[in-house]
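Below, in structure tokens: the form predicted on its own, a single chain.
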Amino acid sequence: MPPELKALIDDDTAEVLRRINGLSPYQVPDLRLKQDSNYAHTPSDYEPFGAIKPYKEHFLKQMEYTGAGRAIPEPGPELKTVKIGFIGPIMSTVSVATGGKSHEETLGIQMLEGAKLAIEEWNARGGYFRRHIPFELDTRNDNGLWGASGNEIINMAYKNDDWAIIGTIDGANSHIAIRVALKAEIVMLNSGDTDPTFIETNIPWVMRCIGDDRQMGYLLMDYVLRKMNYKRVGIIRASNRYGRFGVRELNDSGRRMQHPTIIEMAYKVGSEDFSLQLERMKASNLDAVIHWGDAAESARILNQMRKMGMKQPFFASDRSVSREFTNVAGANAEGVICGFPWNPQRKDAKLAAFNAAFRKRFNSDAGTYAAHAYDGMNMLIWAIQVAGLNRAKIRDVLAYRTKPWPGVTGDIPLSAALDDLGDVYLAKYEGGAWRYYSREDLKIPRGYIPARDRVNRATGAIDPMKPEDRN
């Protein structure tokens, strides 16, 4: 073994590797499976139910992959270099799926930057250890058609025999995506949809490096409803799925903190007049507004709604934590709070050498999108490496890891669905920049999470509440 693969295998990913190893197509690996007792550290008043016990509940124990894929040899010396698909919206079209024109193709351009860096890093150093030779992209444009994004999981699967898969940010289409690759039998690894869903299909072959709408939205829910007592909350959203489905614990959390949305307006994409919602919105007498959409969108209906003399606070979802908003929303965007999914302004010597790596490859300030898909390809890169080249082996390491990934963007611990568990952020615009602040930070009480649920994102144990930390 090169000494340079032996130093990236652990001890327990050594484990992982010899009871996945000379396999018979029958056998299936003796390996523990991922066990939560809590989903996405949901506290107690904010589940569903109530106070009821339900007969079962999902995504707490990790799905297993039983198949013959781990007996399936390595490709031959003919082999040249070692291929992973991105997917990601990096060209403009026009879809039925998005609405009419595209809009994320900004954030697809940072998630294809992220993922180049990581692969011309690794190159660097060797490129794949056991053959010498080296990574290459596979890069494939999603194209917001519906279906389209499963065509392309198929190229990539069979015809250029991809190992492995980063993408893509709509959510529609990612659900194309990994269901063609759990056809497929290939990891497909999301850094840029925070749809919770995306998830919650159980799919062995799925995983996910950037916090989601859920946890942003709990934390920002505990922060509008703890810590500032707001009761009367208005939600304006773009009528996309990004839209509807950031927004849906939103509403249930809400609701079940007795204060339940007084009204929801949605608009669609690319709009540039929301004075109907609006001016509803005034109507319903609102303490803050709360708006799931992209940057643009978001500044324009800040900038309106403070024209028309609506004084509230205003909170948005991570998109809006960009140059793009506060350059339309100008002196308004002062105070903004919007949800994160990591701090880009922690001190940390992985980030500092990616933030320099990437102002020089690419001549501009890396964004959170970018940031992600460098874990996430350097995630997979890892995984290739230890394990080998076969697909079934290289989801056995990454899925069964027993130690968060130590990204730039912080730690990525899985949870059993396989979900970035690491702590998300409130991002605030003050004195013309975004500072980032955590929980204790801003001291916004936690609702209560039975000490059976309690558990240390980090080292798996039980994790004592202060009495202080309870609502």
The other form holds:
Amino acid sequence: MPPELKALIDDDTAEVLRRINGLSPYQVPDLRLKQDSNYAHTPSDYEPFGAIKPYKEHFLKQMEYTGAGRAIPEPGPELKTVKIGFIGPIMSTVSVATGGKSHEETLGIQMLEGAKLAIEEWNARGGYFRRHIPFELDTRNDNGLWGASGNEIINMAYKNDDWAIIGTIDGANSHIAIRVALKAEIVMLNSGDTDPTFIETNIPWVMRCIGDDRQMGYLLMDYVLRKMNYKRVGIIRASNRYGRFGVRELNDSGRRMQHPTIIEMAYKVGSEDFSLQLERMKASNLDAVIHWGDAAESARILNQMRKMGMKQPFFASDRSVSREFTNVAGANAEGVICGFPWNPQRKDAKLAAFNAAFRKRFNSDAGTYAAHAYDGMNMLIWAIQVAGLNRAKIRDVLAYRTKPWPGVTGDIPLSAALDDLGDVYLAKYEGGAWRYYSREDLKIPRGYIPARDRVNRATGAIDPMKPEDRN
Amino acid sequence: MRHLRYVSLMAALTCLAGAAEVAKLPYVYTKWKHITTADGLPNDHIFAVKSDGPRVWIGTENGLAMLDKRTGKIKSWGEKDGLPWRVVTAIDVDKKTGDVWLGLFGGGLARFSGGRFDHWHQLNSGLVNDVVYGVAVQDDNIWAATTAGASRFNTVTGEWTIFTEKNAPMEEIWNYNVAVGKGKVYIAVWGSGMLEYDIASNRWKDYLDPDGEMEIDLYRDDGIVHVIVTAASPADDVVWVSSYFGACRYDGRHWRGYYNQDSGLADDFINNTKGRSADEAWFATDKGASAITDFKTNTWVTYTRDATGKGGKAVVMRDRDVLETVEMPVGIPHNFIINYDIDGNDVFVATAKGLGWGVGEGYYPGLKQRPKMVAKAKGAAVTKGGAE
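What would you give as the form predicted in complex with the partner chain, now that the form predicted on its own is on the page?
In what comes next, the whole complex appears, and the chain from above leads the way.
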């Protein structure tokens, strides 16, 4: 084994490799499955149907891959490159799936740049160590038209023989992609889709390296409801999948905390005039407004709110944490608070090195989507390096990792559902700049997170003050 | 004759076991044949299987194959033979014309007729997407369940109809499977539960998980167990439904859910289902072939293959109680089950590593008073003239 490869394999990974190598098509590795006691760190007062013990609770036990893939032999010496698929919105289009004219290219291009940088760095270190051949990015545009992402995954899995895939951003296209990945048996790592349902599909081939809207929604609602004690919350959102699914946890959390959303208004992506929605929201006597959608619309909504005399605090999803938002919002941006999947101002040598390398390579600052794609691509390349050229084993070394991935975006601990359960943050625009706060920084209270799964608890409803309920 | 052989098998097993206990038990398939690349299949990863009289059509990850049950010979077709795309995920046969309809994974829809392949795809037809998961023949119509909606092709008029969220209650358009029942077409949709299309009235009805939550099933029998549905298979007057989160049965009024924790299901991750009757259905799990054989008593048989060798087991369970374990010298080909078809007394099992042919000599539905097979069914399951 080349020394540079040996350096990538810690004791736990070596044990995983020992157990997945040399298996026949009929054998399943004897490896301990992750078992979570609570789904997605959900506090008991945010749990659905909290007063009732459900018959079944999903996503607590890791999915196994029990197919024959581990016995597929590696390709012969004719292989010239190790291809990794990339699918993301990098070209403008008009799409039914994304609600009209495409709007995610700025995010997709960032994602592509992050992935590219990771590949180039590994190639500079010698490429695929076992054969001394380079990694190659198989880049595909996710245009969302007629489920095109499905066709692209087919191309990557069957025609181009990619070893793993990273992507995409749009929730609908991500779902289409993972259904294909499941059948084709190829890892689909997502670094840009924050739709909570993406991972709620029980597919053993799917994982994610970015905090989702469930995590960010919980933190945002803890701040709004538990810390600030706002009671009358209104929501305005994009009329697409990102908006629709992004606010689900907000609505659910508010309702379960006895403060249901007073009004929820949707708008067409790309709208300029939000007076119809805002007039109704203004009449609703709100304590706070939450927006879930893209940066440009977010800024325009905020500006129109202020122009109409609406002085409510403005909260938004992570997509508003951008220069586009602050450029359009101007002075109105001051005080805006957004959920955010990581802390880009963290003092970390890895992050500093990444930022410097990114700036040098692309002459721009790395954003969220670049940083997470960089982490995701590094995870995939690490897995390919240590597992070898076998899709099932590439999946195994990631799925059975015992330690969080040490990313530039922070530690990435994968849950039993292979979702990123790392810390999420609130971004606040203060004094002309975004600042990032953890729950602890802002002393945001959180609900009681039960230590036992719902089915096996003593009671349905939990009173955290009663010791018997806590068992 | 077949029945006599089965009775002999039972008697032999009873002798092996000594004074075996007699109980009301289901039929257990003890004779399995494996059909693999060694027998001429183009690939062992089997996505689809469809029985068609003396023929069995087999859709693989790398080509189409046909098994002649009479001779055991296999013929196959790849792209060089005109098959439009090599990954065949769905098969149905038009009984009226004999045409074989193929769902191609990323290649659209194909018809194999008279030795020729005809091809429909996104760019030359009304097929809504080329990633086809399911295909079903309904009278003169061919239904295709695709990753971006369903398409219906009328083979007489040439008319295409597309069903998406615009004209059907698809909260999501990610169709997974399609099957035809009495006057109805059932579509399994990832994220939208099961959809029922009434052929006479052209009306849709959706069946969603009543609790509306992804992470829990609040009550087992309140409706479909989850919205991520992989297949719906009508049989008699019921519909059997599979999902990656358990299974269920709907009789038009009542739902009954099944999980690994309360039934003989090998696992809750289920790729497909095939209903045989209102009492019997086969579920394609990732840990074995599980068949509920008697609805009323919740009696199941789960077939698995041992990790080493070709042997396997059939475990008979009622609820979670094991009634009987039958060890067999030849089990199913692999434990990752993808598809089924029922052919008279026989069952065909598509797996991740070959096709299994369960020979149903002496098959009987439901339960029957018989001795428990407490000993190894050695010799009884040895096949003659089969692939193994």
